[in-house]
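Coming up is one lone chain in structure tokens, specifically the form predicted alone.
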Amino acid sequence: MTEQLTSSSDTDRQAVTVLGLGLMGQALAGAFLAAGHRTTVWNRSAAKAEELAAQGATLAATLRDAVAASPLVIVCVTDYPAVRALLDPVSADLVGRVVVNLTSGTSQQARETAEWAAQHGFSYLDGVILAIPSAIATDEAVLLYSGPRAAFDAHEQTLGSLGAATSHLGADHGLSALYDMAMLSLMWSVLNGFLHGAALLGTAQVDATTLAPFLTQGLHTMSGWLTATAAQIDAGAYPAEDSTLDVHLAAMAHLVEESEAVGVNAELPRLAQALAGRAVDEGRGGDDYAALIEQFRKPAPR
């Protein structure tokens, strides 16, 4: 094990196996091939490997052959139960190798899988891909990993073939999944806000294409708020720097009223209103909007 984790510069270290050839798995394998890595692939349906094989990948006849071909094994399948079902029959063959799981799931699933890997004697990194398949191997691809630092360091150069922004978050295997969930929370909040806004303007015959540039400019401005908000959260103090939560709550009432008046679904602004209202009831009315973090830190009332 120690010898395998010392360097990624030798010829054997360039070998990598990719298990699971959905759209993302194919993109991962293609990136390794393009970077010159000796790449072995395996999928339950061998037909998905044909194009990669034409590009130079080795199609393993069996899962055991695929695992045996490389010191680095990348897994990208539907979910964590599928990961366990896939790897359990070949767990003995994984000893002395590093398994990198790029399957989406929760932090609890990541930690449980790490415990399972430890019980079977092989190194395990949990990872997340913050990119679509077409962005793999570009500067837009962000890939985050958590787990043993030694395992990451040994294969950092190879993993870097998947994207310029490749980072190790820490030893806690659940960190990558938590970062993924944080990004999803932001993504759906932004998209839902845009869809709600487009519905509002649609009632005045303004199309979404006309609205998009205006809101994009607003997003650019708001992105600058995150750093200041983060500083307040970490300090546990929320002095109002531009407007108080009371002012925000009043504006939320206007948005709810407008939505209902024009016949647009008001559930999204009502949620924001309910959260802000609870914070105000707890004495946060004079604080900055960042004070809402205290509402998100506890379960919703039943």
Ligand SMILES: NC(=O)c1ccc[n+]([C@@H]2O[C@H](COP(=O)([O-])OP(=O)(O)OC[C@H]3O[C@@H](n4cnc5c(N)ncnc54)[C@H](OP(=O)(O)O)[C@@H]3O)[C@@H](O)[C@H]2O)c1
Given for the second form:
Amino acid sequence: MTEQLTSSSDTDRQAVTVLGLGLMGQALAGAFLAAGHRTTVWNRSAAKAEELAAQGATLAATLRDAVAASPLVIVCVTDYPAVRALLDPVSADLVGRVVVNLTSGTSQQARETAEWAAQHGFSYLDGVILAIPSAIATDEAVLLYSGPRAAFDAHEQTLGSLGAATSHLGADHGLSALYDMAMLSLMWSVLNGFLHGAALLGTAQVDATTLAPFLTQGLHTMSGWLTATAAQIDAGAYPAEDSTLDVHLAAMAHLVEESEAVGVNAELPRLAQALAGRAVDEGRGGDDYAALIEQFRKPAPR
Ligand SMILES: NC(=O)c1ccc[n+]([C@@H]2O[C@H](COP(=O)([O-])OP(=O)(O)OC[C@H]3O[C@@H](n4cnc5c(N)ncnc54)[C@H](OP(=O)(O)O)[C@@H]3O)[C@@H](O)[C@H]2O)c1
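Output the form predicted in complex with this ligand next; the form predicted alone has already been displayed.
Below is the entire complex, every chain and molecule, led by the chain shown above.
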């Protein structure tokens, strides 16, 4: 009972170690400090720890000391090879701790690192940060984790210091990277569409600032389409409710023609046209746009 009371009242002040103090690592460590956690930091180039030390973080003299200081070890470095180079020499010291890797990478790298962690006998969560450093610890920061649920549950409150939206996606370590990839795919598709549109309007001396509110409104409408599209994808049936793929394909031809006629880059609409064209060739012309999922599920033909 005493033990229970002690551990629950101490939860807010759980010690945490942050390895890697680049732009993101500094924001993470700063958020833990601001939330009242005993925060130990370490960076390959020690100078980057000075500001955090001035704010109250403990600057570990060695990497081993940094790992030993906390049951929860956060890693945020450039890439997965850097993660392994960093953690390999202290793998034995990590046993009994939970390592949370917030470095960006692929699902395969996440799963391989999880296997490596299992071989060395320490608990591992892979995570992604859908935010920029200045958004850490605000309502805008979304952080996603995958790996053993028990490890997440044990540290959920501490991890909650990094952002309002903190979710555990499942036991498969690759899930957080895959969600990250899906968000990146959406982000670049939307931004490329806007840039292509701005280039088109630029040929008529309309500036991007004038175009932006119009397309923002369109984006808001389109965001409502995702749920219905998802339902069709999951059902594997694509009845056209508003327009068929044939109609989309005809409009894509206009977009390619327009782009070429005014001399802007037509690669983006040509890609859309190629995907839809193949779906129509496979007999999907009368279906909803969601039928294109079949094109995305397989590699592009060479
Ligand atoms: N910045 C963002 O907006 C953002 C958003 C989401 C996710 N992320 C992800 O967060 C991770 C870090 O990004 P960042 O913006 O903080 O990058 P950064 O400012 O370039 O910092 C990179 C960090 O990695 C360390 N590092 C690199 N190689 C290392 C090695 N072999 N051994 C030990 N430490 C090594 C660097 O140490 P030194 O200081 O000694 O060079 C530095 O602390 C990346 O995976 C990035 O994709 C960043």
